[in-house]
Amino acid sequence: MIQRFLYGSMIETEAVLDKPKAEQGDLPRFCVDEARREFTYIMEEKERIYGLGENVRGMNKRGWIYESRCSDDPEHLEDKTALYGAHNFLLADGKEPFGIFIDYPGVLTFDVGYTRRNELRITAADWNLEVYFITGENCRDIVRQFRGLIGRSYIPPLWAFGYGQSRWSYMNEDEVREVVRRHRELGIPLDSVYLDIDYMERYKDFTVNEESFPDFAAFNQEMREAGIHLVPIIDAGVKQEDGYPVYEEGIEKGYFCKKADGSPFVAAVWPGKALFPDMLNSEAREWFGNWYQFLLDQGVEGFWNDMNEPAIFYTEDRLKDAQDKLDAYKGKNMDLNEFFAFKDLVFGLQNNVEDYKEFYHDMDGVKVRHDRVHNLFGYGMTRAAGEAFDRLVPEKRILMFSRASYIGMHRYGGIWQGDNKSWWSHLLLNLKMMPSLNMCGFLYTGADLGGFGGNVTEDLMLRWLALGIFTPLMRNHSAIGTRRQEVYQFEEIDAFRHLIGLRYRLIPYLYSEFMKAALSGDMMFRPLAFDYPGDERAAEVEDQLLLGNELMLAPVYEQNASGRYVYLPETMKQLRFRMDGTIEETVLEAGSHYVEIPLSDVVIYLRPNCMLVLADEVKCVEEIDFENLKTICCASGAEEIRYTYYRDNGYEKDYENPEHMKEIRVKTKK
């Protein structure tokens, strides 16, 4: 069941498609203090709270306090409280389990259990918001009542299951042609090269640099004969700069955010002094989504936008007064007070919180200042983005996702977990957060593998592309001036080719998960108490997932372990995928075991009376043959074994075609 409840005045977000009729009572078993503009419920002793999306820390989320508001934060620690997503949805697995939604763009702060340890606060900016209270049976069944009130999710072409390789620093056409012509020649299977900011002139968005890459469209076609997609990056601000296009358009109609004197706000990021184009108006996005088209023309099927919290740099005013302050500091003896105050002068500019009190939006005739709806600027650039598309291609799937989101934003596109670092942690966090992200509606999803920032280490990266290939976004990404982490660049090349390989063989399977998740509305990934809800041993796990019905997943995730212990529930089959490419077959019972797992490995877990199907490996997602799959069963009393098996062409958007589902069966030994 699901309850609406009204606080103060809305600002609509569009996040709730059909919106149940608001109820006149008290919101259940919290208590209200508008005064304080707190909601607080009293948790039990081991009562666990999921969700919140894209954040840090556990799949349980006590014990921690933790912010709705998209940051530019590369620094994903244990005491940082918000990354780049808003995601304002918490499940409580108690006695009585219970969903709630606030839906609210401004920040709110969520206290589970951090002052006081059984309490649950969260608090809000201001009193103008919707919150949905929301029961069922379990917690699968609330996901999937709150993931229908917010939509289907995006559903990416099929391509965009294979392997990405990414990196902020391809200059030219002929460092792709060379990650390219490294993957074929040593049959390591790929399907797109990603390109940062270096392919545009000088930063700016809806160009190319004509130098390094004279004939997009003709290079794109290239690719294309090469089984690869390039996927670009578009940044949420618009250089100022006379002659250009996409500024002077956008200075003409009034498009850009302003502040509050009706003069255009100017910060800085990666082109230097830019405008923000104004997300949350929808001609403005009408505007800025049709600027795609200049990319789409050349070839172009898949882009990723960045930059969206959005980021700043600096702001013109903000950076002459701490250029004015600095020069008192001029030949001054500075103590502690003082050095301190100086080195904030220039660390406060980037991103710096008063900077989202300086600009508005025009919301469809309404002004509203941007700090009031911050969480909703990067929703609005992929929403920008999304309906194009559906105005430009409306036959085809384009690929589509984003740094910063709020719920709202999955139906237009998906996200990556942002600029995380080459730490083991940082591998763990990635496990942990997609089942948080699932719950919000965030299907297709993925860390950098490897991570962006840092230097990888090739168990680092080989330990990650275990978990890697099972998420549906599977992108190596790494910044410029850190190691080179293509795969090639490492010894291992047959462990890599193997577990890359491995991927494509996975993709039938992963891609009906994926389909089934996004038309029932149900988590591809979940914590293992989900599904054994008696378990205590099971709740307690969580560096193990679940993943579609049929496997449970255990990556070793620190560095120089030869393997892990592993809790299992109940009896379930071993898979152990070599590098010679045989698959061993262990059937182990219920409990915990201590598994070797050798860096070349991938070891996962089937559960009973359950199917997994495999293709052939290939060299690109083009190649898969999805008819004549291999079946590995654990049978486990059950006659027959059956598997629903989604298959449609993976371009085009009859998703429902009941022609699209067929069930693959199985009969075992009695």
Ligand code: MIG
Given for the second form:
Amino acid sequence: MIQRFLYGSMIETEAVLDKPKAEQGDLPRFCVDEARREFTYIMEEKERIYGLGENVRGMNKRGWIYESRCSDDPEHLEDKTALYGAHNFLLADGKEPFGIFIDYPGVLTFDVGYTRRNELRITAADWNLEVYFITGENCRDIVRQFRGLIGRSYIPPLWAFGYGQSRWSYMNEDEVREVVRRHRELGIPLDSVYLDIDYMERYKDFTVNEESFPDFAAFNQEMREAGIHLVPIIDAGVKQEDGYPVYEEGIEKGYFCKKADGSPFVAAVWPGKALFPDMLNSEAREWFGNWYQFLLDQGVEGFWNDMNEPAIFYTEDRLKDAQDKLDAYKGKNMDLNEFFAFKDLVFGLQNNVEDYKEFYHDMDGVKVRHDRVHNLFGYGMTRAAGEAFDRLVPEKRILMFSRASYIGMHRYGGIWQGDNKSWWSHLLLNLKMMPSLNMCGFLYTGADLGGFGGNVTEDLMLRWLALGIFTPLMRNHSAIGTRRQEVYQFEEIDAFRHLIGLRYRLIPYLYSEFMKAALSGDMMFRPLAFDYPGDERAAEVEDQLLLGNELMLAPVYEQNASGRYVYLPETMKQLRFRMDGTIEETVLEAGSHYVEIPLSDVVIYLRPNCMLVLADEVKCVEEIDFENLKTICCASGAEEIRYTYYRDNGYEKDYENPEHMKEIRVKTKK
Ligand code: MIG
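Having gone through the form predicted on its own, I am curious about the other one (the form predicted in complex with the named molecule); can you provide its structure?
So here's everything in the complex, that chain up top.
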């Protein structure tokens, strides 16, 4: 059951399209304090609180304070409170589980037992919001209801389930060709190469640098023939430059965000001084979206939207102010306080939240200061793109994922988990975020495999891929200045080929589970607690995941570990995929086991009376043969084991066509 409660008058987010009637009574379970703009709930001693989508820390969010405040912050540390997304959904898993969604576009604070161990306190920056309270049979059911409320998740083209290689940046055609050639020569499958900001002409959106990519359309064609999709980045900030059509058109039509006095708001990002298209204005969105045509026309079929929190290096006004103040320090003998103030003048320029109070949106006739609707900006940008694709290329699916997001954006694109580091702890964070993102509708997601910042090691790359082969978005990406991490940079090529090859063998299964989750509003990845209620041990497992209805994952995430402890809530079949192509099947009893996992093995668990389907090895998604699938079963009493897989052409949009569902049945030996 879903109940909707109104407080003040919310600025519409369109997270929920079909709203149930508002309730007159009180919000159940919570204490509502309008004066303090607060909702409080007393948690049971052992109640688990899930949700909040993309954020730091555990699957169980208890014991920390979080914020919904889309932030460009590459330090994903335990003491942070927010990352790039604002996903205001919580699920309380206690005696009577419930879900709560706070639909509110400004900053929200979720104190989940931080101030007081047993108190959940949600505080809004102002009192204009809508709250959805959801009860149901169990956690999974509550999530399904919530997902039904917010609408179907974005579905990418099938090729987007292939392996993607990215780097900030491959600088020119030859560097891209080299990436493709090396993968092909070594027999490592690959479906996409990502282009980061340097493909553009001086970081201008919807331009291509003619020196490094002299004939972009022809190059796309060449790559398509090699089975590769190029995926360029699009930034939120539009360069201020006379003669640049995106800038000139935007100015002429008044489509950029403005300051209080009506002049355009200028902030510096990659291209230097830049303007932000008003992503909250429907005409500006349509206009910005149409610009993607420039790249679609040249054969591009996928994009990633970056810097759309929006990220700001500095604003003209704050920079001028800082420079004036810095002058006063000249020749001064600075004491401690003065030195810190001096330093902060410069460090405080970047992503200063005060800047969000300096510009306005025209929300189709209503002028709104940015900070009140901050969390909608990336959503608006990705919506601009998604709606444009539906208009411009209605016949096919286009790959789209974004950095910033709000619930509602999940209908237009996926997200990647942002600028993580080549740290073992971030491999685990990648795992922990999968279910919370799924709860909030983000199914097409994954982290930068191998880590974005910092230097990766070969063992970390291998271990991370052993998780990454299961995430819908499987992309190896790293920052400028870090150690190269294309898999051919390392020694254990056979192991990498095996891991990535296995991903392709799993695609019929992964794609089917993805489609089922998208079409029925289910979660593809779940904490163990969801499927094994009442199992106190399962409830606390934070380093294993359920995938679909069939699999359990338990990857290694510690360096120099030759294996790990795995908890099995029930008897399952352990599948060990070895580098020599063999699959060892062992039945393991319920309970804890220490499992040896060499760097080149992938070990997963198949649940009782379930089936896993596997394709043959290929070099790109197009070649996968969905008709001849190998089956592995974990027979446990059932006479027949069934699996329904999803098969379509991978680019059309007739998702619901029942012919796409194909059932495989296997009789078990008695
Ligand atoms: O300020 O485009 O998260 O994936 O490589 C950094 C350069 C801007 C941040 C993205 C990252 C991308 C990088 N971008």
